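One chain comes next, on its own, written out as structure tokens in the form predicted alone.
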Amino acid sequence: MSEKPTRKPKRPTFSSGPCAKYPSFDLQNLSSTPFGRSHRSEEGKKKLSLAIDKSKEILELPDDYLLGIVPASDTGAVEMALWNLLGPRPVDVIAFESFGHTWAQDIREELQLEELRVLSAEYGRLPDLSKVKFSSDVVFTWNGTTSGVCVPHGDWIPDNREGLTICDATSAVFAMDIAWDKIDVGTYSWQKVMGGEAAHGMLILSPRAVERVKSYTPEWPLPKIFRLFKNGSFNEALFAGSTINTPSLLCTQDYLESLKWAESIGGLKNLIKRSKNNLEQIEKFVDKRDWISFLAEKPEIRSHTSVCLQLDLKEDKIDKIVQLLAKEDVAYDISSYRAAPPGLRIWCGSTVESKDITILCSWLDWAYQKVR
């Protein structure tokens, strides 16, 4: 029986969304929020525009890519892309976790597109990416938040693709090296890797995607919050801070502060490095124990943000570990996703400190011995 650790993580917030705040977060950082001001005011537009510009800069997006703030978090951004862009070509959906299957279901049942292929794999695996047809539009997640699996790189996507690539990148941006030249549409939300507050989505469009919006009119009606056009024309103002609905300026300020923190530590390169270092702490721990393993089948597809683990315990005992660690204020919200195999899911994104991961691992040893 291992001894009960005496140290606890400084921040026990290991949820996979909303995720841990950046380390220097303080409510005082939000004091410059223009409370009570319209998002259409000069001050409001300035904040929203700055959030867009700083995001593009830190993510190192190509100069000719557009980025806009849209409603309903990453889900809203993905649905906006699907409803505006799909239809002219067949569609391939790559589904290796719950959200990929959700996008496939919406395309099949809501948009009712008949020329749809779903390339799926069980949790912990990737489908055979060589079978993707790039004459079709391709919908996929870069990182499977609920499976702990990610695509290893963008080399499987050809430069001469005919269709669009639509990528749900919400648990990958700011933590993984995304090949933006391979992505025509990217989506993410503030509450994932940067630890922002919920409800706001980000939509990235390449010139190819913009051309699709301008040249194609979907057969189905579009709700107002999904529309990428206004008065019959492409709504370019959306990508300069003129949002479709009312955003929270408090959440915007919080997001701006997280971007400021990202700049202070050296930008994207060091954000990625921090996340990889966090995974390395868990890898060292798992390598020395036979009762715990990664859900991801191969190391090269192992996520270093949403790290999913399997234990040689029945589900009720895994639940006891989760409850025990929460009661001890060591780790909150680390159960596996409800549709995934029973296990643990530990967020290791850029805002998490490696020393907190190391301390958590020592508690995992204690908790396992206590409940097994």
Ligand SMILES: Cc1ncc(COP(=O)(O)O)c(C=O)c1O
Given for the second form:
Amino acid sequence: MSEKPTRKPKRPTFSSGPCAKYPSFDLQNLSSTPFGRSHRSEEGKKKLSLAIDKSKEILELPDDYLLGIVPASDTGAVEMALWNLLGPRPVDVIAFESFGHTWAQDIREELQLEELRVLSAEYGRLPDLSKVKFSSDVVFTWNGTTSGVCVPHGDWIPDNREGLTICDATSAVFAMDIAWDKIDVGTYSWQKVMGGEAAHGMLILSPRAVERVKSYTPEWPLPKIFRLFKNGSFNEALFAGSTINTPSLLCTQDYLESLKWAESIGGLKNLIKRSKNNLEQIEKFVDKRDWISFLAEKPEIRSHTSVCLQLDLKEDKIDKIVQLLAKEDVAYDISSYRAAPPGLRIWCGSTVESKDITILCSWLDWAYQKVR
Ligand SMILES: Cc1ncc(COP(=O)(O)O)c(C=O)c1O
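Mind giving me the form predicted together with the named molecule, seeing as the form predicted alone was just shown?
Time for the whole complex; same chain goes first.
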């Protein structure tokens, strides 16, 4: 029986969204929020356009890409892309966990596009990416938050593709090296890797995606909240901080502060390094034990943000581990996604400290021995 550890993680927040705040987060950091001011005032606009500019800089987006703040979190951003852009070409959806299947279902049942192929794989696997047709528009998630599987790189996407690539990158941006030149539409939300407050989505458009918006009008009606065009033309102002509806300036300030922290630690390369290092701590732990393994079938596709693990225990015992660790204030929200195979999901994104992961691992040993 392993001893009950004495040290606890400094921050037991290992949820896969909303994710851990950046380590120096303090409510005081939000004091420069322009409370009670209009988001269309000079002050409000300045905050929103700064959030856009700083995100582009830290994400190292190509200069000719646009980024806008949109309603309804990552789901809002993905749906906006699907509803505004899809229709003129067949669509391939790559679905290897819950969210990919959701996008496929919406395209099939809501947009009712008939020329749709779904390339799917079981939890833990990726479909054969060589089968994707790039004469079609391609919809995929960069990192499957619910399966702990990610695409290994963007080399499978050709430079001379005819269709658009629409990538739900919410649990990958700021932690993974995204091949932006292979992505025409990218989406994410603030509460994931940067640990911001939830509410707003981010929509990234390549020049080819902008061209599609300008040259194509969908057959279906689009509610105002989803429209990428205004008075019949592309709504360029949306990508300079003129949001469609009212954003929270408090959430915006919090996001800005998280970006400030990202800059202070050296930007994207160090954000990625921190997340990879977190996974390494778990790999060292898993390698030495035969009762725990990764859900991802191969190391190349193993996520280093949403780390999904399988245990040689029945679901009720895994639940007990999750409850025990939460009760001890060691780890909150680490059970696997409700539609995924039973197991543990430990968020290892950039805001998580590797020391906390190491300490959590020592508690996993203790909790496993206690419930098995
Ligand atoms: C890959 C992926 N897509 C979409 C979503 C939905 O994001 P949101 O709640 O920001 O709309 C999530 C949330 O976990 C996700 O992980």
